[in-house]
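Just the one chain here, the form predicted alone, laid out as structure tokens.
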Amino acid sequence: MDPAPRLIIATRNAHKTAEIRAMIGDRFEVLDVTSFPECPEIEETGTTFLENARLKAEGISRVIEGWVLSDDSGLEVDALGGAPGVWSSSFGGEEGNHALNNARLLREMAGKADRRARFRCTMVLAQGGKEVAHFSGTVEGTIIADARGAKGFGYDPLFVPEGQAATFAELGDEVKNTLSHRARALTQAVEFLAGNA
């Protein structure tokens, strides 16, 4: 039996490593930049998660050979004109700070009565430093008052995805997995590759 194709995934966050890797399965054996220290640290200054999602999967994949999926994705709240966006893991003023950036979240939306969010995932998968396509998931949701679950990262105790009365942090991965921004991303990058790859 032939070994399952690698994919690289262009992250050191090992939540979001392990959380492609349960979704994809044994489908493919999956890997981070954290194997590979030749990788370099790609800089995210573009203004949408897809250019950073495309600079992070062109990085890498000039290093490294085979697949890599990136990704950029983050929390958009409506009453907030969007924020934060692409700025969703420096949102409290210090980078991948979880518990500052839901307390800059629950303040900003003290008084709101529009609670309406969605998080949006933008992958990239690359080969020889050139973007070969692109993919993006979404998932609406409301924002609530307190934090609720000790599952799940980020704004995961914040956020009630349509249809459901619990947080993602409540629900946990499994049920996480199924309705995700990032799942239904990886979900198309996924049948592209089983084409392709």
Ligand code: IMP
Contents of the next structure:
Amino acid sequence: MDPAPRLIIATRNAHKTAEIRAMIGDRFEVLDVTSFPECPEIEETGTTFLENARLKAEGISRVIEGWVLSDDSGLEVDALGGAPGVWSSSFGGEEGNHALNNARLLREMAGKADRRARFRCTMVLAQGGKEVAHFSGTVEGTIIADARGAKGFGYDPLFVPEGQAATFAELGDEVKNTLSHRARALTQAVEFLAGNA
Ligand code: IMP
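Taking the form predicted alone as the starting point, write out the structure of the form predicted in complex with inosinic acid (IMP).
After this comes the whole thing, all chains and molecules, with the earlier chain placed first.
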């Protein structure tokens, strides 16, 4: 049997890689850029999820052989005009500090009646420095007033997906991976790879 083809995830976020690996199963050998010290650091200078996902997938596939899949994702809150959006990971003032991000979100949502929000994920598949296809997934939900749950990452303790009573951080990956923005984008990417890889 041929070895599974390699799919490189353009992230250093081990949690994202684990979510994607769990969803893809063993059709691909899923690695991320932490396995490739030669990988350049890609600055996310875009103003949309697609621009940032494209920068990461194209930049990394320029130096690594095989399929590269990037994901750019974030939270859009209606009462905040779509913020934090592409700036989700540094909303609290420090890149990747989830506690600060959640604290700022709670502050800005204090007293707001409209709690609607969604996670959005855009994925780009690239090879040889060029985008081959892109995909997008969303999950609608609401922002609660007090964090609940210890699983997941980021804004998960504050986000209750539509149709559920629990937050993503209470539901855990098994349920999250059937509903999430990332799962929905990834399903499309996997279908594309099945027909083209
Ligand atoms: P990225 O790594 O540039 O895509 O930024 C993603 C940021 O959006 C993360 O740091 C989180 O703050 C937020 N985010 C994206 N997806 C999720 C999720 O599934 N749960 C919670 N927060 C998320």
